[in-house]
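A lone chain, given as structure tokens: the form predicted on its own.
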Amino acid sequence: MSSPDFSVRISGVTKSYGNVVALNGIDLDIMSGQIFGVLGPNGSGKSTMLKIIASVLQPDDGSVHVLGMDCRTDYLKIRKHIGFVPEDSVIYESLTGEEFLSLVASVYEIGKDEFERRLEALSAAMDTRGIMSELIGNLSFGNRQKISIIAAMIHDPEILILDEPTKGLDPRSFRIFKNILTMLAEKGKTIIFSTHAMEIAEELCQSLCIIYKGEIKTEGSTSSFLKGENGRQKLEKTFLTITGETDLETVADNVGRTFQ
């Protein structure tokens, strides 16, 4: 059973499909009411993670609690008290925006005053008011993004889980919502999202993790890494270390070459 102190513990998680290995064998504890960042290029597990936290996945080995929850036989109770923004989120595009965030409500049972008091707050700080009666199909990337995350809000969770959630975000959505996150992590939420760029996790995260190849290489606090001269770059060379990438100036020549 999960500690009070953590939001999520993981032990030992495996996850494979068919012959890939997504995730092998990691270990890695989550605090609660901080803002947790999740690194790692493309193909790395982050979204297997991330997935199974949500209980959207089950794992093959080992074993995650959420909130104390076992997510193999809580599955159903731990969504209730998460929000998740998947990497590619599939909404009804059929329905209005405003439709298909009064669905969610009621999956979660929310009142009809509250859920018009929380829509109105949420979709006046992402820029949505415009096009809530607008078909989802009908809208742009950026605007289906929003419309993702207010569903992900809409309910008040313990836990937010966003998987790569500023791709599209125009820079005063972007700006807000980073400012929403550091405002739910000060009232005890827990906010676990991934991204590859290092200035956001730089300015926004408590702690994070490194993931390569399936495992976490690294974990520990922002601070951690950014002590000493040049923090930023010293993340940037942690991450590229970790990743292989440690001779990018030669690749940009070749290419640079290339084109003389």
Given for the second form:
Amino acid sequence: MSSPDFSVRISGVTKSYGNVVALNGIDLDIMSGQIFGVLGPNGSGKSTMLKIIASVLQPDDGSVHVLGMDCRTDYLKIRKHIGFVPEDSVIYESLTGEEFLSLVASVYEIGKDEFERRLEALSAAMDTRGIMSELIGNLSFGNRQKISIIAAMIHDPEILILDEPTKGLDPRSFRIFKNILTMLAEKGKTIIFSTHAMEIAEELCQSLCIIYKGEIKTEGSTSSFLKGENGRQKLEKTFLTITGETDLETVADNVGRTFQ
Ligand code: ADP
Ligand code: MG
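Return the form predicted in complex with adenosine-5'-diphosphate (ADP) of this protein as a structure block, the form predicted on its own having already been given.
What follows is the entire complex, opening with the chain shown before.
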């Protein structure tokens, strides 16, 4: 059994797709009640790791415990305690937001009164009351994203996992999203999300890891990455050094010369 202080404990996890190694021996513990950021460039293994934590994908090797449950034997139980917003979440375009969420609630066997209470609270918080009766197919990407997030939260999960959730959000929606995550973390929920944007991880997360080519290169509290003078640049430098992109100015110069 895992320690109750950790929502997620990952040890020696590997995952390949054919001969593409997506995760190459991951060890990671995620504390309960935290906002945890999984930071890394495209193709580094973020989505694969999040899917494994959400128990929708099994690792090839290693162990994953979520809330003390083993992902190999208890994946159905784990899923009840998890809300997952995948990168390309499938939501039914021909339903209204409210119809779709009501469908999700029935899958989780949430009673009508409880559903209405939660929907009202989440719609107010996400500022989506005005769009609930519109067809999902007619909504902007950001508004669809909000519906996906509400769908992931409607069963009141312990852990919320979001794959690049801020991609479609405008600044106002981002602010709302940030407030919601903070409020959920204060209530003891664990939030895990991926991003390739350092400034987002820095602003939202208490802890983060940087993953690159299927390996966790570094992890720790966000403040430990920002310590000292030029904290902001320090995190950026760590990220760029790890991902081998230290020479961005030269790249920009080359592009500049090429297109003179
Ligand atoms: P990220 O989310 O950081 O962009 P992914 O976990 O999606 O990274 O991908 C990690 C690696 O695994 C990449 O090289 C990607 O091309 C590969 N990959 C991901 N999903 C599949 C799949 N279903 N089939 C084959 N290769 C995949
Ligand atoms: Mg991804």
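Everything numeric here is computed off the predicted structure, so don't read it as measured data. The term rigid core refers to the maximal set of C-alpha atoms that superpose within 1.5 Å between the two forms. Positions refer to the first chain, counted from 1.
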Residue 73 C-alpha shift between the two forms of 2 Å or more, rigid core reference: no
Core-superposed C-alpha of residue 126 shifting 2 Å or more between the two forms: yes
Taking 2 Å as the cut-off, check whether the CA of residue 93 shifts that much or more between the two forms after a rigid core fit. yes
